[in-house]
Each structure stands twice: as structure tokens, then as C-alpha cells.
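Taking the form predicted alone, here's one chain by itself in C-alpha cells.
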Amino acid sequence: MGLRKRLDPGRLSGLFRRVAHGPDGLARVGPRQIYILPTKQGLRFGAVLLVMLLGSLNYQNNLGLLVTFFLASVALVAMHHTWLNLLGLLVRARGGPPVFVGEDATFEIILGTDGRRAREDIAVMDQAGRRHAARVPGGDQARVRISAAAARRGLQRLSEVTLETRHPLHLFRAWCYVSCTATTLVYPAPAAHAPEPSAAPGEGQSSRRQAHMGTDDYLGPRLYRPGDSPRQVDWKAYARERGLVVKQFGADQGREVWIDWDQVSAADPETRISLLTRQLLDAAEAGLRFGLRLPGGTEGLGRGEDHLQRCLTRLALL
């Protein structure tokens, strides 16, 4: 049970050389962080150079040696060159957009280079073994982008990478570790269902105003509030100098909801994170006015896309 402790994968990964990043993110790859073995292929060109020269030795056949001798050398400059081909590189890496819980979330992986001489056949390996191919060119940039599953919210680090390379004859695997910290933001996983939501005060005389003017009723302007949807600006009135203007329909006077985490009864905070979740969406695809309050905190009423990932990054977090 000992030696099964010392021979586990993820104990021996830990002695491994990491490429360190700076402070500006960025890392570099050095000599002394590159780990350089022979692929399948050259296990079996190594076999067959080794045949070869027992052969020549055996029938004292000089051309024999000349061309095992050749070969070898061949092999020995392309392990050099595959080992160049990951020295100096820079890497960089980055969140994507934030997603859901159970979707996967996506990274960005930059790869540059200073010097003029490109870069063949770079692999970025995913947490889950998928190789990512690129070519970085002379003095100039290459992105991969990667997922990985989001099974929780909140922040989800991508803590590490490996950079490996065949290139040029496939002989020799190269490869680094390089360290991350880029983070993606995981939203609550929504609930299929949820109650209503409580109506915001002063909410059914509103409604009753709609009710009594019809959807279709122009109601007047009024200067744009933070949360509103750029169709109903004015853009008109805008270009006339007048200011941010949105245009008031009785479609727009529609309720104003809180979605309020004391009115939300659930088993335990997760499930009632989900609920919470699922209100905050359909109130933003119905086009509400809405509001969130959480033990941490309140984000005030408001609408739009901006507004709605302000609530879920509280949801988030919390």
C-alpha cells in the first residue's frame, strides 16, 4: 500500500517543474521546464536502427553503418529541435463568458512568441486529455480556446495547462506545465419551475393602469434609467441632441417584482438558490422591472441584459 501511495500519478505530477507566471500573467517557457521523451514511433525507429547496426556490424558492411549512423544523427538534431520548439514560449490564458452550472465553461490560451522563427504543431491539453492544435507564427500570436465541465458556481479556476509538441518528425513528445490563473464565472444551475415573485409596492395600481390603457397606448417620454433596453431609447431624440430619451408604452408599465430570498422556502440554500435563479429569468424574458434581495445584500429594481447578469453574478457568489 506504500509504494502504491509513492507510484500515484497525482503525488509524482507534484515534482514535476512548473512554468511560473508574472505578475502580468503572462509565463515563459524555460530550458530547465521542458520534459522531453520518445514518442511510439521513435521506440520503434530507435528498434530498427538497432537492427540495423548489428547487421552491419555482423557483415562488415561499411555502407550499412553509414546509413544507420546518418539516421541516428537525423533523430538526435529532430529531439533538439522539438525541445526548441516549446523554448521561450509565451503563454497567456483567460476566462470566457460566464455560464451556467452543468455547460462547459471556456478558457482562451494565447500563445506568442518574440523571436521571428515560428512555432509548428503546439498542442494545449484540456483537463480532459483533448488536444488542441496550433501554429504560432514568427512574432505574432496564436489563441486555443479549451472547456472544461462547470459542475459548481461561482468562480471556476483553470489552475494549469501542458503545452506539447511532436514537431518536426514525431520521433520525441515534448512537453511543460504551465500555471494559470485564469477564472470563467459559473452561474446557479435554474430550477424547471418557481413561484411567483412578490410584487415590487405600488405594483397593482400599475397594473391596473396598463390593464385600463391597453398595451398599444403611447404614455410619453421620460429621460433613460440604468437597466433599460436600447429599443426603447429614442434614438431620434438622441440624434437631435435632446438627450437619452426611452419612449413609454403601456406594455412598459409592467409589474415591478423583487425576487426576495425570504420568500423563497426551499430544503436546503442551494435549492433555493436554483428558484431564485429561475425568477430572475422569467422575469427578464417577460420584460419586468425586478429587483433582488439576499442576505449579503440588495440590487436595487432594473431591467436588461446588464442588469439580469448583475443579479445572477450575486446569485453566484453568494
The other form holds:
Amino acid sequence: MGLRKRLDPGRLSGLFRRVAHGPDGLARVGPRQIYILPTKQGLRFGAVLLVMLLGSLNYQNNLGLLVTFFLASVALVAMHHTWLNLLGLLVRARGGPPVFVGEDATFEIILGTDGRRAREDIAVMDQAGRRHAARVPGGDQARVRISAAAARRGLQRLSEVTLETRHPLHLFRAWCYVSCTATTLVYPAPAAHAPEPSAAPGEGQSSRRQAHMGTDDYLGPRLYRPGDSPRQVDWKAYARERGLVVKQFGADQGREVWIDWDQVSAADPETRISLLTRQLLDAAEAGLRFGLRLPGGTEGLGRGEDHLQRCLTRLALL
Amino acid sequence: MFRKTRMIPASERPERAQIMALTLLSIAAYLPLVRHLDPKVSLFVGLVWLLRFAALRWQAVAPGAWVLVGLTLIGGGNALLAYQGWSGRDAGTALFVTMVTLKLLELRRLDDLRLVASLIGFLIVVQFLFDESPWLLAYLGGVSLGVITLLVMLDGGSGTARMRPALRVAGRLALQALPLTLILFLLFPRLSAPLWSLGVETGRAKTGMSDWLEPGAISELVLDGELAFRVRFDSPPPGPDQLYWRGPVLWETDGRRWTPGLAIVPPVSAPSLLEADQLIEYEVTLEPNNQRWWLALDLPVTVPAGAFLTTEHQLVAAESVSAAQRYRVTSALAYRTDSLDTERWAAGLQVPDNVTPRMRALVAEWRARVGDDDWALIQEALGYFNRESFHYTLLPPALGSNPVDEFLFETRRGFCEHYASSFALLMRLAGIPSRIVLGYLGGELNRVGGYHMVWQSDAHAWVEVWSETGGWVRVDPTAAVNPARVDHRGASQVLGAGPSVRFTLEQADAMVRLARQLRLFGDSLDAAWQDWVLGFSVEDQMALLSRLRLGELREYGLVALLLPALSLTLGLLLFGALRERRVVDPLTRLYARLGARLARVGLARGGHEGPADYGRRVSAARPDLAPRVERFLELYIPARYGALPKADAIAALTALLRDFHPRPVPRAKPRRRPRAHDAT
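Next block: the form predicted together with its partner chain, after the form predicted alone:
The next block holds the full complex; its first chain is the one shown before.
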């Protein structure tokens, strides 16, 4: 396994061939893009074979030679099968649903084959080096979900995945690097607390603000979503093993707020963005109509999940 | 063994079923060794297996690191105790088996299982040092397939984790590996001499003839049903009375036992023959006998590589025969030997102390009758054996301290060793130098294999006497016995063995004859096994090369053949996998069929065209086809790109295309039938 570390694509990335993807994002693994080396087990097997060969040759034992040659031939054939297991594989990568910074961004790798032969034990390696193995039935597809820590807001790209297989005997490991263009949107991390946003200007009723917005009328439970405040989690329900459920409180449905870049003061832009994110989440939680004003543009007043997503996307890509 | 137990990822942790399979495989691989290894070793290994199974059932029984160390020490000590050492074939195997079995108790990761599986491969190869039968090869071939299957199962692919699919994958691998195995076996360069020796040769040989003779020595052999050697004659074989296979030559006797007397060393000058005629060439495949002599027809004139010819015209090998040995010799059936040196003259006249007066009187009586004529005296002696009531029997009465005297004058019942030793002694008393030759007489033709078989039961002893005119002359006193006095009772005990020239088995019933036929057939299979598999050697490889006119390249020729043959075969094997047929979506296929039908009337689909555009173009060009094409596309487009269930659409589309054979537009007179129009 030390060998694999030395062959880390990050360090020597320029030297390796990649499987290019077409304009439709589909990549087909070609014969000259597959690398293959014996595994540790393969080396041990080879060593045992060598001892068997030397012994049989020395004692001129033809039956010993026969079995040695048989096992060596099986290993030789298996090496080609390992290689064939990757050859012609169709790979497409797709981004997963948006996540917040600090969570894991997911990507879906779709492995397919248009041949009759099933592909056993095809593994997609994620950044942490974990294997995600799948079997691709002949003429069909298999999906593998890999994840990577979302460290920065914006678009998290997956420009390359490593596929590997050790089928059938685990004596050889064949792998290839497949280039891809999947992106997953990463929303900014919400701050823990944020000042209340200003009410929408020109609305007379806006002065009717309450000290604890969004905690008045209980509307019912809903499933936890990233970004929800832990204060709103129904811990009693969690203790009863009903899953992570959030108590939803509805405030005055008619209220409107503007979440404004200029209204929030913070030392650096990222902090400011995270404060805005919290405000957005809180506003959406409270069921308010809200708008977002940013230096680059404005998202008009709106309500609902889609609106929230749009606003968060603006913040993510700011 | 002291490796710290780190967190092992779940994917690397072995399952119970996998451990069970590995253990069963190791038991299967060990079973044939039980016959060959010390029971102490088998006992220990068996206990380890029991512990293994117990630990699978009850986790608490699984031994910890220190217990394992203890068990390892005990296992090593046990092997040491059984064999007084760790070197040599048996002890080495015992130690190896013990250690592999102990490793079964320490299977933490899948890698451990894979290691043990590889080591089982080694265990398989080691067994052929003990036994080289085809049955063992077939059995262990099955075990090898098990090893491969286990490796496939351990690979962890979701599709092959179970036994049956894994067996299918392993079977395919094995089938594809077989031709490669054959090529490697034929062409892989061999060693012509071993690099090292670990005492493997000992104990493999079957019992056979010894280089001494005393009453009962040969009759014991006759009861041995083993094969001694096989012979393939290049020309028609000589008659059965000529098939004297020459072995050790005995000079010295103490009155009971005959021994070679003279040292068996390569002579200063090769023995020469004054006359050699009726040359015959043949190939002998000698079964291992743990002795240094090779057998050849009386008298060998050529010396095969690896042997030398003694002054007594005996073929002696440089090393004892521990594995089947093949060699070619030429013999002269008619010959006259060269003169005798003084040492051998004296040795040929040596008599023991226990010669009795009545023996001397017998010889003196003959001498008085024939005078100086040695040849007449020999006839006199043979006549004596014939006339007097001498019986030839496999079950002679036991003889005391002076067997020759007792045999000649009292029991008169004996086997060839009795006749040969008393005849030789009588000749010496008459002043004629004589010696005993041990060997085999006869040979049974195996018509299936086209060769002769010589059995241990064909062992024989005869006498050679010296005459000034003829040199050493072979005299077989046993043949002088009146055939009426040959006792077949003993022969019935050796019915399984080959027939001896001296006993007829005509009386034997049909079952026995059938058994013998089966045995002949079995032996020809055995001989083929011996020749083509076990005996395949550097020489055969070189013969193959010279047939391909690559003989002068030697080993390089083998490699030059091996590599292209391997790659070519591998290429052919995998060609199918490389050019595998793609699975085409049935909808796409139907759509392509529609395009092909329309192309016949000049409406081929353009590569850029989507189905909707294509449909519009077809409808515009051929309004008569429009309803059918539109109906097709109405079904096809939602089924292909939308949510319409595919199975229904496929059936409907197939039906639509079934009788859709558009014909070219009739240019003139649309009423006329298109077919008739085409014909004009």
C-alpha cells in the first residue's frame, strides 16, 4: 500500500493519463488509461509460486511443476480479467444536493456498461481513501455516492475520480483516473446567532416586531434540515427515537423583512455572509416574506423553500 | 503474532463462513498426507482444527497471542519429536503443515486468509514429493480449484461473495488457464541437474532385488506383485528364452549367502567382447528400486549416459534409482567374452568351508565319467537335476546351516536360487570358474501399450561358467528340471502378478484372466503417465525443438517458443472478452429498424436528425407512409425519453413494424402494382 501513496495522483498528477469525458459528461475507460500493479497479496502469491517453481524444478517433479504452472496461469489470466473489468466502463459524475460548509458534499458516480459482462467489485475511491464498491450488472448501471468535506462556500467541484478493482482474485489492482465535471453547491455556514434583520421599509406594520421572532404559534413538526437551530430541535421526540425533528413555529405570516448586506456589520466579509445566512434561515423558519440585498444585486421579497434556496445560492456564490 | 490489534475495517474482517471454507480446504489439502506423515503430526494438526471449529462456535475459546505462541512451540516440538529434526522432506513438510494450520487460529483480516490460501498451494506441490499418482493429481487439482474459488469469494465483490457465482468465476479462470499450463509445462526450461538436495530421495523406492542371494531371497520377490521395469524394443523382440535381464553378479559365497565379493567400480578399461552378434536396441523405463544397477539384456554393449559397465558386464548407475529412470541400451544376444584375469579366476573358484564329502564325491564321480571335458561335465550336472527327483517349487522346505548339501541330497525341492547356488558350487568343486547372475527372466507383452513388462515376480538367478573356448557361458540349471516336477501350487499365490516363464497359469479361471487383462490395460495407462507426464524431461523438450528445427538453440529456443505461444494463446482466450457484443436497448434497435426500412425507399435518417424531425420529413415526402410512421413515433418518443412503460411500447412497436415494408413510389400509373413495375 506504500506504493499507492507514492503514486498519489496529487503529487504526480501530470504524469498520469486520465479518462477524458465527452461533452455530455460521459467517460468511457479506454485500454491505455488503465494502470495495473500486483497487490500485497499478489506479491505474496508470486513469492509462494516462485518457491514452488524452484522446488519443483530442483526435484524435477513434473506434477509439482504442473500445479505451479496452473496456479501461475490462473494468476496471469486473472490479471487480464482485472484489467478487463475496468475496460469500457462508462462513468458519469453528478453533483449532489446543496450542503452547508462543514457538512459533507456528496457526489453521485454512475457506473455503467453497455456490454453483456457484469462488472464485479468496481470501487470508487473518495478523497479520504475509502472504497465505495459496487457491482455493475451487464448492460446496466450502478450508482455510488461519495462524499467530500465541504470546506468553502461556493461550488465544490469534483474534477477527477479514481476507480479501482481487484476482481477476481485480489492479486492485482487495476485503477484509472476519470476526469469529470460534477459540482455540488456549498452554502455558507450559518452563524450561531444573528441580529434581527430590519423590517421591509415602507411597510407600516413592521414596527410590530416581537422579541422572540418565530417562537409564538406552534405549527407542527418537520424533519431536521441542516442549518436549523438546535434550540428548535424537538429533543423529546429525538429521545423517543422518532428521528431529528424540528418544532415549527409560525409567526405572523404577513410580516416582511429585508436581509441586507449593509445592515449587518462584521469584521470580514465571510463573517458577514454567515450572519446573513443565519438571518435567512431564521426568516424562513419564521415563515416570513423576506428579501436579500447584496452588493451584487437583490433578491426580491419571497417566501418558501425555493426562495430560500435562491437566496442561499446567491450568498454561496458571492 | 504480537501485532497489536488495531481497528480493522469491516470490509477486511473475515466472516465465519469464509474461515470455515478455508479450514475445510486446508483439511482437504492435508488428507493425502496422513499416509506419509507421522501420526503425531496428524494428531496435533487435527487438534488445531478442532480448536479452530470450537473457536468459530464459541468466541471465548479463541486462543490469545500467548496461547498461540505456546501452541507454536508445542507444534514445532512435536514435529521435532516425530522426526528428530526439521530438515529432510518428511520433517520439513510436517513443520510446514503444523505452521500453516496454526495460522488458521489467527485470521484477523481477509489478507490472512488469502495468505493461508496461497500456502495451501505450496502444500499441494509438496505432496508430489510423496506420491505421483494421477489420482492424487486429480484430487489436488480439485483442491487447487477450491483455493481459487476461495480467493474469488474473498475478493469481496457483492456478486461473487457466495459459493456458486465464485465457483463459476473460478471455473472460467481455470479453463482459460489450462492451455497456458500446458504450454508452460511443455516449454518451460528445466534443470538437468538439481541445485540442492534435501534428502528427498529416501524411502520412495519399492522393494526389489538385493545384491545378495540366499535361499528364499528370490521366492520372496516372486510374491511381490510390483512392476520392475518396462521395455520397448525398436525391432521385433527376441524369444522368451533369450530374455535374461542382467543384474548383479555374485562371486563370493560363505556356503549360505552369495555376495558380489569384488568391488563394483568403473573398470580401468571398458570390458570388451571378442564377438558380439544379434544386436538389439531397446528402451527401458526402470521403476525406482533404490539400487544402483540398471538392467539390460545379456549382454549390454553400449553404455547409456549416467551409468558405466563393470568388468562383469553389469550396467551400474552413478546414483541409486530413486525415481523412474529411462535409458536406451543395445545388447548382443550372441557374444564371446574376453579372457579372465587371475583375480577373477581365483574368485570364480572360491569354495566355502562347509563343503561336505558327499558333494565332493558327486563331482568326482562325474569327473571320472567325462574326463577332462568341462562341457560334458556341465551336461552331466544338468542331467543330474533332470533325472533325479528334483522339484521346482515356490514353497521349498526350510533349509539349515548348509543349504546346498541339504538341497542336493535331502529336500530336493527348491526355487531358482537353490538350483543356481548349488550348481555354481558344484562347478567350482569341479574346477570350473563360475559365478551367479541375478536378474529377471522373461517379460510380458502389453499389446495395448506395445511394450514388455517385467515384474518383480520375474526375478531369477542363473549361473555363468567359464570355458577357455567360449568365455563366460550362461547356464540356467532351473531350466533343467523336468517340467513334470514343476509345482504350480505356489504360483497360485501370485496370480495378481505377471506370469512367470516358469509357471503357466492356464488353469486359472476366467475371473483371474479378466483381472489380468484389466491389469495390462491399467499398466499401459500407467506407462503413458510415466512417459508423458512424470518422465517428461529436458531430453523430450530438446527432441521437440529439433523436430521444429530449433535444436541448436537449446534453452533459448524454448524461451523463444514459450513467450509467443503464451501471448498468442492468451490473446485468443481474451479476444472474446475484448470484442464483447454490446447490449442494445430494444427501443433503439426498433428505431434503427424503422430507419433501415425507410432507407430502402430513399428516406435514410440523417445523423443530426432527432426522431420528431425525421418523422416530419418522412411524412412530407411520403404522405402514404405518414400514418404508420407517426404512430410509431407517438409511441417511441415517450417510451424512449419519457415515462411510458418500455415493455408495452416494445411490443406495440414490434407489431407496427412487422408488416411495414414501404415500396418505392411508383412514378407513372399509380394503379399498376409496384412489383410488376420493378420487373419491367
